[in-house]
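Below sits a lone chain in structure tokens, taken as the form predicted alone.
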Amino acid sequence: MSDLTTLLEVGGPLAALGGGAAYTRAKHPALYWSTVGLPISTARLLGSYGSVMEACGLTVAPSRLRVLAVKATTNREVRPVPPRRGLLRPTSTGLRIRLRLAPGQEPADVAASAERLRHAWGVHAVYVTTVKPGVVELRLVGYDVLRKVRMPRKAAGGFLKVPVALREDAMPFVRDYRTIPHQLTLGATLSGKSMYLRHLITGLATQPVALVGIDCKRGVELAPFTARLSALATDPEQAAELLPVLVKEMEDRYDLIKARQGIAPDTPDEEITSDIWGLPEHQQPTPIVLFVDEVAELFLVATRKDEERRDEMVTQLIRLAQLGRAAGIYLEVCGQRFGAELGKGATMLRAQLTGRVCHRVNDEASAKMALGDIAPEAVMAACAIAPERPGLAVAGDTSGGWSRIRTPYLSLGDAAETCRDAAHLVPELPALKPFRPDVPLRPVEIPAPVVKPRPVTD
């Protein structure tokens, strides 16, 4: 009996502790990492750093001075030297550590061993970034941050910068229109493409920016945000009227820039500009972001008259993509599929879209359309996205870099409410006024009377 009592006294708490840890790891990975995973991984890293680096081939022969010093002071064997390690910096999602590379090493050597380091230190993933020549940073991620997305509190936003998703290395994915002016976003039905667009619109709604929409699905995607839109076209006919107005606005802005460049002999060099951001602040036009949802609808034709209209719209979109950046006009093109089979001008337009985001697609060809020309190795990553993870995508750009991202959930009601609250920020652009959508009035709730009326009795 005493043995059973001892077993219950000792084993009961241990079983409860183990079960609680397993539950926390499955349901609350961030809490598990902070309480259990972080101390264990830190101990592993500190205790095995030298041996792990040697096993990964990241050590070099010691200098002659070091060899002489070791032999003169101790009888220890002179071992290869690993990269010099900096201080450990714990975060809510992992660890960060900086390494000073030994002579003859390069960041690619450390990046090639990232998978070995992950297993050796018991973390979810290891990412390597270059800080400066000779110094790299290891970013250890303790758990799958894309399973349940929680955006960092201090995401680097700003003017024309929207933290729209979370990357797999636990860093925010920021859509920066000044750096990447135009972007193509592809995704099948229920892949999370609309959620990505929703975050972009709500992020820009609170900024002094004009938002213009072309939604040929009769406006079902962009209609909830009409309170913040400066213009909205809900079919190809309206789009054919709106696009020439945007091109004319772009040409007027170029005339403004050239007028500023009507250079007098005494004009300082710093006042000569080639885009609107070099103009004096009081002369800078309002930036315009054009959202095109289901771009394939602009390419589909049924008659010869529709074909002529299609060619005109595609030409105008290409002009906006080629010349719009300097005029402060940016494109966000979305669709399920986008390739040469859409018709003349499709490939040329896609070539002007620097940023690429590919959600789950229905076939490999669609992933190649989005990523094949900029990051071929990212195509298979896009094809491996499971339907059970809506919002997961692969983001790349023309520099060849890419990463997995996932957009957090944002309800349509909350997004629409944000746009209604920011309705006063809609800029005055006379050219777009005829295309301003009708804003539905917000329902007024009549409060209940404080004192209930009583019937008059005799």
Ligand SMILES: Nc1ncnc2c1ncn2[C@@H]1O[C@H](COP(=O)(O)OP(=O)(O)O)[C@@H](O)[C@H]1O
Given for the second form:
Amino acid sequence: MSDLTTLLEVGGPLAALGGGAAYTRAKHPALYWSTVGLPISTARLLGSYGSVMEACGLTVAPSRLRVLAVKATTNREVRPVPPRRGLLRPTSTGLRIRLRLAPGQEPADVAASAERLRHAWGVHAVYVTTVKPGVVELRLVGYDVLRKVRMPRKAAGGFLKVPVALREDAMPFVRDYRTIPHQLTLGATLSGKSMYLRHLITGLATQPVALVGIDCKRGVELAPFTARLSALATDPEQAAELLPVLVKEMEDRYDLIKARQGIAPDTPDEEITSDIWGLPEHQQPTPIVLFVDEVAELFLVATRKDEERRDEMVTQLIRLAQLGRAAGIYLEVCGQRFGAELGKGATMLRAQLTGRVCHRVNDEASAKMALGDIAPEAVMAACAIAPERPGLAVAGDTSGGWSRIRTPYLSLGDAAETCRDAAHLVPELPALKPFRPDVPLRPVEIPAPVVKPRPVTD
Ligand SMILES: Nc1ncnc2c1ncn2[C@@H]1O[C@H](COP(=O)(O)OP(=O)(O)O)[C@@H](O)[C@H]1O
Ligand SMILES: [Mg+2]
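Switching conditions: you have the form predicted alone, so give me the form predicted together with the ligand.
Next comes the full complex, and the chain you just saw is listed first.
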């Protein structure tokens, strides 16, 4: 009987503790990491560092001096030397540690062992980045940060930089228009493309930037942001009128840059400009970001005449993509597919869109359209995205690398609210004035239908 009491006394609290930990781990992984996961992984890392490095083949033979020193002072066996490690730096999502590579090692050697390291130290994933020649940083991520995305508090935003999603290594994924002027975002329906756009629009809404939308799904995606948009086209006819105006605006800006370069032959070299950012501040035109949601709708043709119009629009978009960067005009194109079937010039336009983000797609061909020229593994990663995780995507890097990213959830209401609050920031651009959408002061109340809808049955 007393055995049973002891068992209950000791086992009960232990089971409760275990159950509590398991619950926290499943429901609040961030809390679990900082209270339980972090101390355990730290202890494992510190305790097993040498032997794990040796097992991964990341050690080198000790120097002769070291052999002598060890033999002279102790009678321990002389072990191979692991890379020298820096301080452990815990973060809210994982751990960071810097390693100094031994002569003859390269970062790829460490990266090749990342999977082994993650198992040895019991963390969700290990990423390796090069800090400077000879030094790599191991970024240990404690749990799956993409399951419930929370952006880090000090995500580095800035002018024309929007931290739009979280990467799987818990770093923010920043859409930086100055370094990657144009981007293509692909994905099947309900894969999270519009959510991605929503984040970009709200991120840019508070900055001195003109936002222009083309949303040929009758404006259902972009209309809620009307208050902050400088122009909105909701069908191909309007888009066909808007695009030449943008091209004209771009040409005017080129003239401005040229004039600036032309007038003063004695201008110092560093002031000679080849884009608007080199102009004196008061002359710099406002940057324009053009959002195109559902590009296929824009290029849809029914008649011969439509076809001419489509070809013209493709040409105009290509011009904007080729020359827009210097004029501060940036493209953000979204679609389900983007291949030759969109018409003459479509693949050429695609080639101009440097940044690539690919959400869940229905077939490999679509993933290839976005990521084919980046890496074959990226295409496979995009094909493996599960429908249960909308917003998950594979983003191509400037460095030719790629990573999985996911946007945090942002409700349409909150996004629209941000745009309404920023309505006073709509910049003065006379050329776009005719395209400025009517701004509803309040969200429109849609009256209840008079006829009771009948469910469709077949
Ligand atoms: N990052 C995300 N987290 C949670 N839900 C998301 C996320 N991104 C999208 N969703 C949800 O998925 C659905 C489809 O998203 P949407 O952006 O409209 O897709 P698409 O434009 O590709 O058709 C929406 O109901 C949206 O709320
Ligand atoms: Mg959409």
